[in-house]
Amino acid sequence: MAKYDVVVIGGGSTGTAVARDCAMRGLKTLLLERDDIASATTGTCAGMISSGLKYMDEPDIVDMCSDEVVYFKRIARHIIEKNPILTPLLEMSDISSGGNFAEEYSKRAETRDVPPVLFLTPEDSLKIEPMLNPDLIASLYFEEYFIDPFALCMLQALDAKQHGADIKTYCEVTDILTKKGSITGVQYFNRITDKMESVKTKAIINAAGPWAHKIAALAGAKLELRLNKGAHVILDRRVVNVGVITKAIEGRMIYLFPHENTVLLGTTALDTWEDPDTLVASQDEIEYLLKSMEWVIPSIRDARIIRTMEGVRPLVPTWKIPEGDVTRGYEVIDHEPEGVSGLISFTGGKLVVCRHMAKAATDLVCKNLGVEAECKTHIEPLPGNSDDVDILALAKEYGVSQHTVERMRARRGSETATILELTRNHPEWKTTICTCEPVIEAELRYAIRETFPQTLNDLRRRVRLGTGPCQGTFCTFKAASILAEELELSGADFQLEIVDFLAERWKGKRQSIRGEQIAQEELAQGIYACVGNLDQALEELDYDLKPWEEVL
């Protein structure tokens, strides 16, 4: 049986950051993820690595976030973008609430290389964002950084791998083995080999996000979380020039952020006891967001909604206070005192502090294991870290359009040239597979070979396949055949891949479907059901309808 110094459970932002830190410090590390990297909460977050906007009352957390932004800019600059943000003030009373924030933000502005909070006149605000309600009396202006959460997790995982860690996706932890109150190993079901497997270890870091309490329970430990769900509505293309933050109907803050080539409208915060796996955004949440944003962006309902997404925050369990008052910090819990030695869990936290969380947990593991090693995760760059990829030269050299190369750079950084190099022997791999992003065949093949995806959904997380306005209408078939060829899938599995991917897209589309997206859906149905005959094929395939697929 294989033996590891440490086993990390969960492949979200926290788990991948932990695996990376552990591996970099020389620990023999295994990461187990029951699905794909970044397939849960992390994949549904806004990717804002914020200055601590919502928690100005917790200055130490604000400091922590500020530092983390600086580190991210150092280690992952190719997957970071900066968004200017306006907070339009419609009434005098709005102004007062801005004060504390402006002061706290501005204190740390310089370290993060942004200007202090500015007050803009209505005229200037409207020049920057003509979509604003013209009745505004002023606006606050500031700048925030954003990171691609999928890319961050993937790069952390890949970097961990490069430092010797084993990363296993589709391996669900089913039991934690203990002996006399000490961890001895982990048992998991490997969905790829269809087998139960187990490994020996003395240390486990439980980074299972909103499932962390279930993992703790496997070892007989107790962990409490306050689970809180949040929805995003995703709008096609950049319909606003800059980010917009405003007060929602009950006074919480909500936002509209340009993200890549879309805009995110979010988010809600509702305590939840639902199953995070099958959770979808509710009509109430969608309406809450639209209604709240409509005051400052009156035309918001005209924008094309492509889908929604819903995630569950594993908050620190403090009760009888509103969600907004729960700390945005995190806790590292060593279960030793309750008689389970070797198990460390998290509660709380955020994407922005994932590296910080990892450091705290890894420090503890190192101490427990008696290993002395320094944390270097804030210094050593992640793979592809570079913003000086010469788009024009590469486009010319390989005969690929500049925009294709630029989008590839945004996902791959300095690996772009390596991918393009593949087209020398395979000029046909310049074919555009996903038209909306766009993604060419070479990048798909590369992602399949280098980043261990098992499904089209995994590819989506790696290359943004099918995330544009057509939601996979055009690319699913083509991408599935490439995946089938690379992974040597059977004909039936090839068809299942298509159906699974479309079903997953449907999960996000169903709740908000309206306007153009209905026309789009008609076309998708036409292609895959009428032309591709997949509705007929379904009967012969071993396919179970997903909980969100209604049957009539």
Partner chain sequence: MSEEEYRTVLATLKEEAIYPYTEDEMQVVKSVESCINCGLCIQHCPVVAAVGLDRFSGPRSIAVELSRSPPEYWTTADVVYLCTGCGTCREVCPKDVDIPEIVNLIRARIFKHRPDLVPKQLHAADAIIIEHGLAFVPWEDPEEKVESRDMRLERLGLRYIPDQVVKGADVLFYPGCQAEERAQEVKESAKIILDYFKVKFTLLEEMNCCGLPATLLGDDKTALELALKLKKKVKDLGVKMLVTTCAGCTSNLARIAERDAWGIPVYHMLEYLVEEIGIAKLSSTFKRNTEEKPLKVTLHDPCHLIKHTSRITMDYAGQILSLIPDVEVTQSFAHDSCCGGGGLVSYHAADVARAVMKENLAAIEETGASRVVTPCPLCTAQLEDNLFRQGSSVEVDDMTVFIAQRLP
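The structure above corresponds to the form predicted in complex with the partner chain; please give the structure of the form predicted alone next.
So it's only the chain below, everything else dropped.
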């Protein structure tokens, strides 16, 4: 049985950050994720590495967030972009609150290399973003940084692996082994090998997010969370080219952020006792967001909703106060006082502080194990951040469009040239597989070989496959063929990959399907169920069609 110093449970932003920190400090580390890297809560966020000014009542949190932005700029600049943001002011009462925000934000702006908050006239506001409501009386202008959450988690996992950690996806923890109150091992079901497996370990870091209380219970420990769900609506175009933050119908703040080739409208914040595995955005949440945003972006409903997503925040369990007043800080829980030595859990936290959370937990593990090693995760760059990328030169050298190279650079950084080099021996790999993004065949093959995807859904998280306006209508079959060749899948598995991918896409679309999106879905069904004949193929394979009754 394999032995580890620490087992990390959960492959989101915090779990992968923990695995990286532990491995960099010389701890023999195993990360277990029941699905794919960044496949749950982290994958449903907007990617904003906020400076924390939403939480002005917690200056320590604001300072922490601001510091972490600086560190991310150092270690992950290739997957970060700085976006301008406008907050339109439609009423005179908004001016005073805007002034307080401006003052606090500007105190820390220079540290993050952003300008102080500016008050803009209606004319200047409309020059920057013509889609704004022309009746605004002023706006606030400021800038924030955004990161690709899928790329961040994958790069943290890859860096952990390069430092000696083992990364195992599709491995669901089923039991935590103890002896006389001390952690001795972990048992998990490996969905790839279809076997139960076990390892020995001295410590477990529970980074399972909204499922962390279930993991703690496996060891006989208690962990309380305040679960809070949030929905996003994804639109088929860049309705705006700058971020817009505004008051929702009840006065809390929502946003509309340009995101790659689309925009994200979000987010709701509702306490929930539902199963995080089955949550989807409700019609009420969708209409709440649209109604709230159309006051400042009157044309918002002209865009087509291509997808929705719902995530669950594992907040610090503070009760009898509104959700917005709950701290966005975090707690590291050592379960030893409960009689479970070696188990450490998290409550709370945000994407921007995942590295900080990892440092706190790794410091505690090192202390408990008697290991003296300094944290360097804020200094050492993530893979792909080693050099600048000359997009124009690479596009010319390899005969690939500048847009394709730039999108590749935003995901792979300095690895871009390595990917393009594959096309020297295989010029046919310059073929565009996903035109919405775009993604060429060489990048798909590189991702399959280097980032351990098991499914088409995993590839989506690696290269944004099928995330554009067509939602996989035209790229799924081509991408599945490449995945099948690289992983040597059978014909039946090839067909199942297509169906599973389209079913996953459908989960995020059915709540909002309306108007032109209905025609889009009819086209997809015609291609895969009629021309592709997948419904009949699945029946011949005796595949359970119940989840697909609405699709095929």
